[in-house]
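One chain comes next, on its own, written as structure tokens: the form predicted on its own.
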Amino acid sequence: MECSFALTGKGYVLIAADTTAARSIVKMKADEDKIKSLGPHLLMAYSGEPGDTVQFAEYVERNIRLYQIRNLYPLRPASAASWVRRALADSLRSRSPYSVNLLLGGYDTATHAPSLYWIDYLGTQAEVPFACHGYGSYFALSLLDRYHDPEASLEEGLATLRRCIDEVAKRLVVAPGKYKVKVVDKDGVREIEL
């Protein structure tokens, strides 16, 4: 019962998560942080098999640390998102293929530009203004395409993640309780209470 949901306004991306970890009908954490930090602006929440999620983020995560590391620059989020894409392309052709949803969000420094990616779990990526993944995402994307705003400000865009949890939280049966919001903007990264 994962829920993950993004948008993009004028100079950041919001990015909120559940924090819930359970298998099947169990609930066995729930403060479980499925938002990546994976460089200065660039964040990754992440959802899917439990092992796969972890494993996957961590692999992303040192990787792009590691082209920071030889390269000296970080990777701008399009990179990121066309890297990601192909590392689940590329597992999805072999024995053990993650089974990993991910929304990738990024202030480009270059362009002073906010950009979100909805990848899935067969290696699909879109650019996006808005993106959820799991069961939210059937009560969100309804409020999201109608109160989304590009250019709106970041009160704004809290309002309307506000305005979808809500609403999963009200016609969700297992909704989750708790989410963790994260913010990545001109000034980095930063985690934002709701």
Partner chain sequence: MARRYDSRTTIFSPEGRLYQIEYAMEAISHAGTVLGVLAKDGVVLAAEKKVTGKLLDMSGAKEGGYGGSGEKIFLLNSNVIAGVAGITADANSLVNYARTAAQRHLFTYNEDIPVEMLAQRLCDMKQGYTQYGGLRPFGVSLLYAGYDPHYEFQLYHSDPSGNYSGWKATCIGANNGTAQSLLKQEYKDDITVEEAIGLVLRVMSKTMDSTTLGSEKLEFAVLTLDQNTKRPKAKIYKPAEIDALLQQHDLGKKDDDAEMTGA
Given for the second form:
Amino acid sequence: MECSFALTGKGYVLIAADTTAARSIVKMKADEDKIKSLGPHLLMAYSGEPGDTVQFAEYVERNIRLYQIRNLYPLRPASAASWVRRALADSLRSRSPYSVNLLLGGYDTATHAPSLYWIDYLGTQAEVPFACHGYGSYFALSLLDRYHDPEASLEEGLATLRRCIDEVAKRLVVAPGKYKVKVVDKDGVREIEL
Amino acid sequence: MARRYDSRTTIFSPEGRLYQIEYAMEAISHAGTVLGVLAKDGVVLAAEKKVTGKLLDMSGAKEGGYGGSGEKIFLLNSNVIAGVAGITADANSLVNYARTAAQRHLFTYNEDIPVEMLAQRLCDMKQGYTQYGGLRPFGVSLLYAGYDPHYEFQLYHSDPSGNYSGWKATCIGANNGTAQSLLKQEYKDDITVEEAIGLVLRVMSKTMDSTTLGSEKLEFAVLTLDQNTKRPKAKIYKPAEIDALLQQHDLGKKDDDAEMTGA
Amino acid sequence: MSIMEYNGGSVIAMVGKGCVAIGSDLRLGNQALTVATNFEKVFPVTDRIYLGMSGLATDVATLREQFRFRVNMYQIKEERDIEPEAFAHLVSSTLYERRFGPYFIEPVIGGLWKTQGGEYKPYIAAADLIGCLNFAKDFVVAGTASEKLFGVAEGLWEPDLEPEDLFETISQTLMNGVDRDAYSGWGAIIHIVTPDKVVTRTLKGRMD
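Write the structure block of the form predicted together with its partner chain for the protein whose form predicted on its own appears above.
Below, the chain from earlier opens the complete complex, with every other chain and molecule after it.
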């Protein structure tokens, strides 16, 4: 089953999402990238109803890109998160709501601070030091409560992330096999091998 | 002959001109002067009030929530103030539009609207009125003084055609040519707010028709950054504060001036 | 499972002598799972009015933004602050607009209003999710711990408390109330509104 994790550290946000695309009980794909980069310093992991996820993620991606083209500078992470939240909150009370859960991680080049937003399909938003979506959250959140350090280096952050993934692999019956990990910091967005 | 091409905004003249827009600009060049100077730590705006008279009831302006008389300088959002020159009725409508646009941005993005974007919002509207049939363009030019984290302090000007541009120091309204050349001579880069206030008052006193400056003829505002909160702070001066400021810069009326007593 | 209990959280407001206090817990949950422990449910409206909202967190955020829009436009046009009573009716009519598909929140308002003589008097109010106002003279509560809060407040509150005593009373009420509620807690935030200043304090409680 789908799992995504994210945590902040000293000057960065790490985001991990599983890579399985499933239809009912069948795995259709094992290398699906479910983390989009929405700008030079913004990442978004998405999960939820198949179909809705990609549709909504691309809608967000294109709108955030349009803002950057029109104004020459990108939306700051907090503003991007607010816009996405509103999109989901409006969608919730529409005729066909999107069922998409998101983790938004960004690095604000104006304040030099990393930030992470937990957003669910209802349009609930919280700025948090670490976050998860899916069944993995029942295992990972307590680990992150214990091991998360906002001042941790990237290596230490990755070690904490690995703990979460290993714990989920060990205890969750429907644990996903593979994850993609991305990081955003002052240098921008890049993928990392675990 | 010109009559055939200037009765509607949508029609170009054979020389490729839009007369209605030129007339709108002409209207503005008779309006009260509005002057703006960008400093490294703030922006200063000053405006000349043309509508004055002994019987005009100004009692509201003394207490007013934002300080000014609300005739020429307006707070558009917590990070932007604007000075208007032109037809007051058109200006009021534009100010209201700008305030709504700024709040709409705050509503969607949870941040104050960037200054240039607010200028663009108004210019989109102004441009529309130069093109769609049967409408008259807005007879208003604005100076926007604002702050945002992208470009920090900024000063913009927009005209009735929907053009806008960024400035270090500029002037609109009557005598804007004189003021512009004075500003060009005296402006220097990395000027401070304190120096900019002096510059604005000096230029204003030279360009305005009246011999002495006073709060009944002048509006004044400064946008700076609050040192404690690091958020922009707009201060539109109350009449008494303007008189005090003018005294401080030796530009105010002398004590023996009869008109000043009791103000 | 009720939508009103989906995210958890509680809000309370109390009247004091020439002052009011309003506070909330800090938990944001997904049913029994705690997602965030820094989720404030009380927001400033003016220098002398605060609005607290408990219920569905997405609606808390949406309405907070909507009220901010309406109040800012009111203030920039009127060139004065909105009064608590006018604001309470703005809240009420906004909620009633969605009478047959409501926002799932219960608002609590705490503020000071200026009398003709220029002195400030406390004002509190609460409403249900469709905007039926309740003007109380002592205290108002809302959220998943509301029953417990009623009980504790009934025992602790007394008339004419000074700001510091009111702070102690509201803090004890809120902390002890939410300790008996699994869906609220993780500390609290309290605002004491007096005519010349607002004192905001964050409290730690049982952080579990």
